[in-house]
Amino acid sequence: MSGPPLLEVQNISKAFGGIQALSGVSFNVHSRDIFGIIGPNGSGKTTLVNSITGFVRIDSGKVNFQGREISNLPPHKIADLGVTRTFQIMRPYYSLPAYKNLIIPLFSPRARRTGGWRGGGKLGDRDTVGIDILEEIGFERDSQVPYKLASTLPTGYLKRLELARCLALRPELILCDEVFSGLSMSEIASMLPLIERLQMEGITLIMIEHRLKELFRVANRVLVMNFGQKLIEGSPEEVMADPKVKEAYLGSEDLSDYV
């Protein structure tokens, strides 16, 4: 945690007519960090990566990325900054094949500056670079799957090709929106070693996660909501031995489930 923060989330709140979704809640993200977002249902997680993000407009306090300030910037603006994320009900390009779901992305002001793919494709061959990517995040490439309809596509997939879109933006931080949600734990075994890679790649990640077990295996800081605001941020190991945890999460769901 040496340097400066990545990014810093200071005193931010948001209400939704009469119900405050977000109360002053602050944190610290450094680079190369896994910070997970966890806590029960409703308790202002989306909210709060729809804030950070520019999908929500936030009613005070103030986000700085790498320093600059990027409170209620549109989200366009944001990702060209190099911060990005996944939605936790996916939404490809339905209508289009896996690949081609990258190429806007890869069209994108951020990704003609950055000048093209780590893996090796040129920015003038999207198509190669699109099945460079979904090759990095799982897909088979000598096989038809890059090629198929996304509407076609098993939820595992569609999750990969969810990490797949934000990647081709080459971004520095991925906010990812349940990652694990709905997948089996044999593709989630086979997701985990993909986010340390992508750690181990530079890239930070914040997980939003239901599935408690296994984002305690990747990340090395844990925030905790509930009720919109923060109720602890530690170690894995700090927050599930916190009795104000255990009471948020018993309150209505059984945490021996998740751990």
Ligand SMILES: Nc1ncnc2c1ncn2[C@@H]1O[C@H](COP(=O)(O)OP(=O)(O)O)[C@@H](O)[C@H]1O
Second form
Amino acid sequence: MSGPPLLEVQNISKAFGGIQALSGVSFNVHSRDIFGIIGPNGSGKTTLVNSITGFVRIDSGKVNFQGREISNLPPHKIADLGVTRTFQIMRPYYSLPAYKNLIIPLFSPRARRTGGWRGGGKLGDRDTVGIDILEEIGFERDSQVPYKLASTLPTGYLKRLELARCLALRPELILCDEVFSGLSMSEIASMLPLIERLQMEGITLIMIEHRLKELFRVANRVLVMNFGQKLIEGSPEEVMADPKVKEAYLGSEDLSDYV
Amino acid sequence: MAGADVRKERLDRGIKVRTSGIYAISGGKEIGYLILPRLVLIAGLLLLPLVVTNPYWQRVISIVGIYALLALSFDFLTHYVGLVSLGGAFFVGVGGYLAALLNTKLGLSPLFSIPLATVGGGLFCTLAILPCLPLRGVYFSIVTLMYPLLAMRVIEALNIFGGTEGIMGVASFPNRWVEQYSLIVVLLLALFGLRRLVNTDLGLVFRAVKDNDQAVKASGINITHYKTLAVFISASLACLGGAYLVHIYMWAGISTLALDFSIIPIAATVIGGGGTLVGPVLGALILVPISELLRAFGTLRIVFYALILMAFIVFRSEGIMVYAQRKYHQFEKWVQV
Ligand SMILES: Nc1ncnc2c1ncn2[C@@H]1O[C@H](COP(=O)(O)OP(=O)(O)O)[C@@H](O)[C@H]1O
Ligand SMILES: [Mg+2]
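The block above covers the form predicted on its own; next, return the form predicted in complex with this ligand.
Every chain and every other molecule in the complex is listed next, the one we just looked at coming first.
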């Protein structure tokens, strides 16, 4: 894609004590990309998300968003710019009904400014806006799902709730940390159109996934991480064909085990 | 009563058709059922100064009111924001000294010195606590525990604010009715105000900071702002209590920074039921008179106190209020099988 990149990650490194979680990772994400990140467990994918969104401080390197440096800004400031994330370990407010979970992001300065998802610059009643967002993202209003306590919701809905929390900010970029993991085939199949719709509406997505087959259906670029380093970056086809990738995945000669 | 052919049956009241706190109310009887406990509490507190005739116990009513404010302040900050402050006495001392200074130096009557000490003291305490806000969990608690101790030593060492003598000649209230009724009204306003606050959208943000601060940050919200605001609310309530204290005793001294003011409100919260707001008020209502009765035992007082507290934690750890709420929403009756 042409034009300046939306997100530039330049040579970032991060060590936890003796563990080098990231070493010199660079890549660019363009507007409206669905940018996949794959790699074995412990290869630094979550740390990458944490570094971009300000949840961990990077040791060196630089992150630019819309041409502006955001490295090591506090997380709320980065979110305020429209860079949102989901958590691999889901963090709903369990004691609240699902729609009340969205009151918190809708209370943020960014949501007040933008009006939230579909807000058009003016934030309406937070309860109503929250329920509308949930309905769009697959909480059936007729069966009262938005009103159920988050602690009673199955994983599939909690994953959607994570996405809804991002959408409430009317984000530019969403970093999804394994939103498909723990979901059944059919649940993933029902979420893929949602992902594509978000892309069509102008949202850029970075998706960390283990489910390569599903990821490769929607992603237009893929980055492969291994031992905190960038192994390769390219189109899904290029990545699949690369022998290094096959090796990283348990040294398996046949990536079709995963695809 | 429980023979071989009877068993205890427990029913939830019909009104408990509710979805997570939203009651489906239909009819006067159910509205009455909901507001009855509130009326009992309000009427009970308002009647107290009328029914208590002994001057010693009349003073205890005011002390109960002050401890209830402190317990509310603690319960709000602990259970709705997740900041466990062990330094309640610091707030009391700041509010107390400020009211005493405003009264004796500027000649402001309690009508002005108390509100000013509430807001001004709240601001001062918030600024003082600000550096500790990034601390998490037990670290915040331990550092706040130091504040009243530090303030005490500073006043002693620098011999400011009357040093160990304290500030004497603070104006009292015109009469005990003004003292007690203004305090009870202020307490009820604080209680119902906080109950309303925690259920607003702002209150949800406070509670989210407690449950899950990472997700709040990821939602583009600066949690330090909200922690600051919450500390201000909590500190102001305790400063209000401190201001009342010095006008009641007509004296401000380093004993307004005493450990009692940090610990007893916590004990009242534990006994009454943390996170209910009403519970801590009830806890103060029970605990403060007991503490007065135990004065007869001198230094052993604290031993009895500790035993009562331990018994509560062991046998009814949820607190009176949580237990009472559950029972109130249930009938129990014996039925023939
Ligand atoms: N907060 C942390 N403290 C210490 N080590 C961490 C922390 N976060 C991640 N790590 C380590 O960094 C490495 C990369 O982890 P992570 O980014 O979670 O990998 P992935 O998401 O690809 O599975 C792992 O070795 C992990 O143990
Ligand atoms: Mg991970």
